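Below, in structure tokens: the form predicted on its own, a single chain.
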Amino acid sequence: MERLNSKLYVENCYIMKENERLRKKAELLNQENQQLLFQLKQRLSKTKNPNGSNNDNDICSSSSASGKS
């Protein structure tokens, strides 16, 4: 009986190390996702605005979809 909780016992503090790697590892791709979110929001505001400066041409595409409404 002893031998079967110190083995549970390894195995749970092996699945707590994962889940906090896990965790830490969610919470980067989640801080990259919402900086990609904000560039990709700061474009799209730029095309809706002609008094910005009007260089993103690959996103041209966007503003005439919106067009066809």
Contents of the next structure:
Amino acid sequence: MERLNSKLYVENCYIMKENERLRKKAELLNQENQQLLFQLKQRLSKTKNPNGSNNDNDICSSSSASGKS
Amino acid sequence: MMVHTMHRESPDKGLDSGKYVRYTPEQVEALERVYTECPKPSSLRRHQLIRESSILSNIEPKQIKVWFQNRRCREKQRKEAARLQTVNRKLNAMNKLLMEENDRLQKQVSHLVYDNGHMKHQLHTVTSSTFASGTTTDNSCESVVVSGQQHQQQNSNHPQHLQRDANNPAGLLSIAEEALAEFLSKATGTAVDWVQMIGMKPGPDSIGIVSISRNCSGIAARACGLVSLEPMKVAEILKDRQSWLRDCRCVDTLSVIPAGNGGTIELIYTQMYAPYFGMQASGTTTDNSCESVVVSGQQHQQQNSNHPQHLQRDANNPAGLLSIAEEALAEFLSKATGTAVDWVQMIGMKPGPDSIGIVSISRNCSGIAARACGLVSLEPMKVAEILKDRQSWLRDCRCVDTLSVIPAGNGGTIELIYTQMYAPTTLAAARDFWTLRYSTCLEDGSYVVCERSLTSTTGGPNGPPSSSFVRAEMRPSGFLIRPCDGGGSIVHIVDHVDLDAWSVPEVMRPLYESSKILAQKMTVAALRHVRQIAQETSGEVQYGGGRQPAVLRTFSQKLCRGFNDAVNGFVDDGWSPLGSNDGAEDISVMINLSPGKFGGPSHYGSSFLPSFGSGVLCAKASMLLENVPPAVLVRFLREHRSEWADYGVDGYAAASLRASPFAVPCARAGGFPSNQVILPLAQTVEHEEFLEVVRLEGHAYSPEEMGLARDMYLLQLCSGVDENVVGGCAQLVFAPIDESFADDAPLLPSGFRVIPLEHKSTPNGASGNRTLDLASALEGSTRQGSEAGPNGCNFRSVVTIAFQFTFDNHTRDSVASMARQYVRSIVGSIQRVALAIAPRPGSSISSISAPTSPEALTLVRWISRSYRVHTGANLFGSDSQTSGDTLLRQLWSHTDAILCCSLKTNASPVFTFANQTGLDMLETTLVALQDIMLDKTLDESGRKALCSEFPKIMQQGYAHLPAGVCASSMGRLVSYEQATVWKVLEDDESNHCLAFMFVNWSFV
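Moving on from the form predicted on its own, please list the structure of the form predicted in complex with the partner chain.
Expanding to the full complex; the earlier chain stays at the top.
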């Protein structure tokens, strides 16, 4: 029983760490998604009235930014 | 498990030697009876037993001894097994909870990853072909697999569709034919850019061919496979979407129209569960549809949009209230087990079996929220009963009135509740809540109690008017109690409130905006209380003083309540302000001429106060402190009562318990320090609260009262002194009590409460308002405050002090002025103490830098000047410096240990200051130094030497002590070659303290 308990304890520790990791990951992904969504919206509105000339630059910088996060 | 013993019977008993002794049931019973009285009887008792009991007379004394040994051993094993069992159960429950959370998080992450990929892809598509953006969205054809987002769109489009075409079968048929064509072109054609899904198996066990879309508007998937059923049967099964699609909540066929060509057209309304919270966030901004572990059958979020009108119409009848209740329930559940609030785990959580559970607080949500989840070994209904009695566990709750009870029809109950909450300090008004509480059972056997405010937006009857309260709002909150395998319950508690922070003074606002404080004061307090009762019920808690836990808890509650009543001074309790004579408004004094009304409309209210003279008077004040950890301050106030208390005032307070008249003393804090002895009575399971008796050792403080000197007793409650608890408030409340310690003893509490005010340091994602607020809050603070770093070194706390005294009509004014003076002197003491214990910048880090306060500079000047005056030599050799800063640095880095200790005739000397080497020698810090007594540091011969030299020190100003040994605070022995002791004089030549210099010391 004692062994089982310590096993459970270690497992709980592990899951807690894992959960923490997942939470962080979710947070990062969420941020990235927000960013992407924003870019997507911007891109769509720009393509609708094609005045923006620096499209390609924007995409390069944004995709590299998202890659970092 | 039972260990039988070898027993060599004596031959005359006629038994074979070397056999196990078998005890008859009667013998065992007799032994057990003795065991319950005394598990470890002496040999005398054992012999007596054999002599006196006829059943045991044929057993040898040695055997009896062995029997008891075995019995104790068995008991120990059983206890150990039970303990392990309990631990195991807790760990298992924790494990289950963590796994559930893990599951949710994994789903969330995978969805995010998917969305992420999808959006990156979209972004790429939009840029590579500018055409794509032209042909956006609407593809209202029903495909085999419906995504959540598509479903959303349909949902919003549906009503119009139905209205426009429902009366026109031909119109519907044309839509149907069009859909058919498009579907077929996808199913067997290339209308969608299909890509085969990876991981498909080619063998006979393969499910079929699965493809997914690439670059299409929306998302699509198709599958094709062989099944051994007739086509009509397959269609029947697939049409029953609910039978196979887990996310499908309902499919309602609203009308069936024969299509004329043998086909059938149906208008279908389908609801899909949201797989995770982020999914709908893009479509609708509400936080409703998140996944929760428990989904009640009745609740439904989608109806939310229709709700307001619905409620406004009939919120005053039971049906309207029920719909508010159901809505609150759904919202509560999505917070309790889901992610409707952006939860962040609170730091300091333990994974082990002793952990209170999982505590989370909200981040960036409107209002503040906290939730806790843990295991308790009580049945769900019992837990609900305890938690519903909010006053029993929430110390800040003044009263809870249930104004009406309405059966909800489905077995549940709706109550309308008016709650009053004490203000924590004198600087803000108290809060009240007007709420609807809904208690019901869920389908899975859980019991749930949820509560929310009734406001103008929800509708419903108006609550009682409140004059001296600010109406706060409770967002859907409550508790969910799930029965747990193997007994006990898993309790989820959510508190989500809006305390109307804008109505309090700016400096106090952080207190009303801190989800951490909410978590500590309410959410965790609730869980702790339930666990406490569970442990008491199971007999795991040992209590001192022979008192029942419930009695001790009542004492704690009475102390807290009395202190809260004093701090708040409600008019309906009978309090009225008393103007001050000396014009100063720093201390407010209130009197209560009808103290019998105390306690308000509550069953915790006490009817004890009529025994208190003709009235009660309360002097109170609040002050702000910087950089003082609440726990440290309160611990200091508790351990060093003589630093702030006045024996005469204590005596007056104690005398009010007796009938005998007692002269009103004039307050002189610290004038006559008394020795205190703290006798612990009880503490909560997690040691966050102590109930104790303080014995103040009696000594006559004026010649004429020599005969009256007697010990006094205070019943004292100390909480929040655990420094490991982050952001908690600390409190020290005490009341004089007579020697009888009767259960219903009258208590008139006084004391201190220290509440940390943390700055909101993360305004990211917040509105401009909050940033403005932060900026203006910083503007008001000192420069030091505005430099508050992330290390949390700079912070403020608010200290509230309230002292209560009884008075008779003719003594009112003198008691008032005494109380006012006393509290003023205590404010001064606290300021002094705060200065001493505030961590200096850097001092909390391992490499200690010299203190730089003006007090330290002055002290160092006095130390070195006194040394020079007495010995004629210079402390720092020939290089004589008089400028403060250099002097301080020289003393601080002096190679010998230089220490100062207090110089009081009637209290044992404690250290007040030490230089770096001194701290090293005592193995302590500047803060902890002040708890170290000189007596404990010097050894026997050192103490003797000091005693014999003491007159010389007083006369000549200094003396040398021979080489000796002393002990560090850790108990390590330190040898020194010589110790010099000198008297430190203040500028006016009065004695300040004693200074010690230990020369050439080293650890032994």
